[in-house]
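A single chain, nothing else alongside it, follows as structure tokens in the form predicted alone.
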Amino acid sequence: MKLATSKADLLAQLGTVSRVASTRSAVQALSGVQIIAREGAVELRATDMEVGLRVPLAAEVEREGTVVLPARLTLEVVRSLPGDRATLELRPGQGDVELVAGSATFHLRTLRAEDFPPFPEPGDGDASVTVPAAAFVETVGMVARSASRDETRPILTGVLVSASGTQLRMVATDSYRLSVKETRLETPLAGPLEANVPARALQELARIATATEADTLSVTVRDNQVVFAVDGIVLSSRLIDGQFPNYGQLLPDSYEHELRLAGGELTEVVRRMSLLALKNAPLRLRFAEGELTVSAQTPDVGEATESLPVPFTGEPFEIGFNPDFLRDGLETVESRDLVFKLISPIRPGLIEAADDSGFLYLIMPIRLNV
């Protein structure tokens, strides 16, 4: 293999593709960049087993072949090439692969090409659609912080996704908040679509369609995979087996105070108290006769309280969340005003989007000490 393309081209690249490289396998050559040169293009590869990317990278190609180079020193040594132009050879004698930059000569060990995967394709599963990347992206992001981290419980570390006609519908939950997001398409889909798919692969997925500016990205789920595609890059990852909890039930049939009220003031001020919420202090928030207050304390650092108007009539009472939970839920919605619907201080608090925008954030209280 031989191969020449600019440094610009083959930095930018390799750090899109070296973002899903494995950290952790005992398999050397999953923390590598696959290099493919086969008629006249040419393709990097990385993958962790859970998600896996293809990019395509403009190059004049002088001999086809493939190999596997460790992905990080990679993507470091491109980074401090000198010049514009690089050409990578591939020395199999020496079992190496020699990639010269103007005055810079490096010789990087090849990793076993014969462990690494290979990838799916493109349109070739039980289902195909092809959706706005906008809205895709959108949604993703009003959702994804919601899953969960914790990977004893695999099934809520990922975003169930859905899309029917019109429709577009992102679920996550981690047992403590959930959120959904429906979305209206302007065109309908040719066919419908359901899976749960890791969260991280979905955020990747919106940072690079953000990066491409692409109009739209198709997605293919086969029984155990989905393969997304934009722009000439290529995304897949495995699905999460289970049943995603039934989020319907979730909800409250009814609540005992609707709020409307102005997103960004709120927000502002439950970040001004997040500050002294420390060390799994929770955030309080009470509610009297047209009057919210809200305030934190942290034991041996301090505290603080703040008010602001709020249409609040009827008992006073006093909830608590967490503040991070809560700031995410509200940085969602972002300066737009919002309905804030409480039942009592041991029941879930809804935020929603005042807009219509289909957005729901449901947030479990913290029981307080009085």
The other form holds:
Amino acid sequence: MKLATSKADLLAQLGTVSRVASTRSAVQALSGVQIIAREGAVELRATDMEVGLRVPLAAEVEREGTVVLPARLTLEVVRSLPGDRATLELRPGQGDVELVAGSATFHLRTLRAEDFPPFPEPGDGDASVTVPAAAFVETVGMVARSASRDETRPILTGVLVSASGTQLRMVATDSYRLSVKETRLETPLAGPLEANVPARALQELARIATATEADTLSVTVRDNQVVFAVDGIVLSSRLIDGQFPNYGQLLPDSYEHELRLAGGELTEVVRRMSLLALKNAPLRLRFAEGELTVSAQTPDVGEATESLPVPFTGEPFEIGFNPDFLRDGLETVESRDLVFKLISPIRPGLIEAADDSGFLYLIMPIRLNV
Amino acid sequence: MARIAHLDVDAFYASVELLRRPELRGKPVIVSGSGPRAVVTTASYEARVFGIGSAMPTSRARRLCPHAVLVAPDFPAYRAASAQVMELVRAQVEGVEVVGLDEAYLDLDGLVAPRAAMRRLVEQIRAHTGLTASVGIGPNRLVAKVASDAEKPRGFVVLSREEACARFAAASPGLVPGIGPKTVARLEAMGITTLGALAAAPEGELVVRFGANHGRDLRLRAAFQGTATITPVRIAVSESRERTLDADVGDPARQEAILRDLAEQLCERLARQERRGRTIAIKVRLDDFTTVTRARTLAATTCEAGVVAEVAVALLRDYAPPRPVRLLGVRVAAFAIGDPPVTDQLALPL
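Okay, that was the form predicted alone. Show me the form predicted in complex with the partner chain next.
Okay, now the whole complex, with that chain kicking things off.
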């Protein structure tokens, strides 16, 4: 293998692909990036066996071939290179790649190419669905934070992605909160979609799609994997086994209180009060006639209290929330007005965007002992 | 001199049972499970007359005293009674180290009249709970412990170290905590049959026989030399429940049911103490006494029986015991120490 490329392109594409290279696999090749030079084109690949990424690289191929180089080290080396151009050449006798840029020469030992797994090909058009990239990325961004990071319940580490007609919907829950976002698409999709995709893969895809500024991305769902393609970059991911919880039945049928709040106002208060809700201490929301008092208290650290007017009527009550979870929900609504729906201190609360933008955030309280 | 008190509720489990069932008063009562491998947890003083003691196999106790009344243990009731007692103790004394449901070491430093305070405490416990307790007071934990045992029930013994040495000089070395039956037998083989003889034994001889540390330690114990430190909160690193099965169980479904049951008991206690752990482990002893433990660490702490049970059952399935099982246990460890105990995050029913 021998190729020549611009340093800037190489750095950008290596930076993208290296993010999915494994950092702690027993198989050394998985910590590597595979460079494939074939038929005049170059592709960089990396995978941790769950998520795989294929990124094209503009380069002149002098000799075809495939090598696997340690991802992190190669990235550091390329970042440091002098000049604008770089050449990479496999030296089979030495088992290394000679990387030359300006007056600098590096010899990087290759990793075992045989250990690098084969990659799925993107859809051949039959089962693949084209989705507007901006709508997809926005939807991911509004729910992915609610996905669980607890590997003991794998099903909750995914985002349920479903779409049909002009509706795209994503759902995620870690059992403490549940995010649902329904996004209306301008044109109907070619076909329906339904897959439980690891949140990590979607977050990576969102990052890539944002960076490439592509208009559309394509989604191909297979038996146990999903393949996304955006602007020549292919991201594949294992799908999560099992049935995603039937979230519809978790949403209460009715609420005791429905409070319409001005955009961002509660968010600001919650951000401030959260500064003193440390070490798992709950944020306390005390509702009384016309007023909400938010307070936090951490033993040996201090307390904070702030009130704001709210259209609350009825019997006063106090409810506790994990400050991070509450903030996540409020920040997702951003500056839009929101409706905060509550039942009792031990029933779920619902934060809803008031503009019919199709965002729901169900949050379970913390039981307050006092 | 009076720095440490040891307070021990008399025949605790049996006494709690007698309070609830006065008709058993004056009769020999044994608190114990009823299975073939059960052991006595407590015997009333009437039963102790027949030579019945704690940890004796229940089958043997029944042979010793066939007319003894067997009562199944009711731990929730014992815990409730214990909490009442300890609350009274803490109201009187600041430094309290609870070492069991029915025992505590108390730091008497700073009390104006420690003996009077202890007498008052015992009287309060009796008035409030109906339970009697014995108290030993001494310069260190060892003296206090032996003194509280010396005149049970309703004992109240105050000893200096020298007095303890003199009083128990003729007693077997096994009287002192930390000197077990095996050591007693080895000491006997050396011709040492009393604490007095042990305290006077040449250190060299003990060191040759028991090794440097243990040898020296034996002599110190015999001389009632000990520490007087009270650790007010015992920081438990783990909490477990295990059960020796009445008969070996080969059926995986039965094994899982037992694990779930143990997880529930364990979590009930953790929840009450507002403790949560991250590491869940199981212990499996096969009928050939092969003992295996398996553990898994979660992302977050828990004290939920459902979570603990699921992990325990998954661990059991992974191990798939190759032979019938004699004992099963569940352990929760890696407690979140220092976290405020309040967080009671509710979860969606997923």
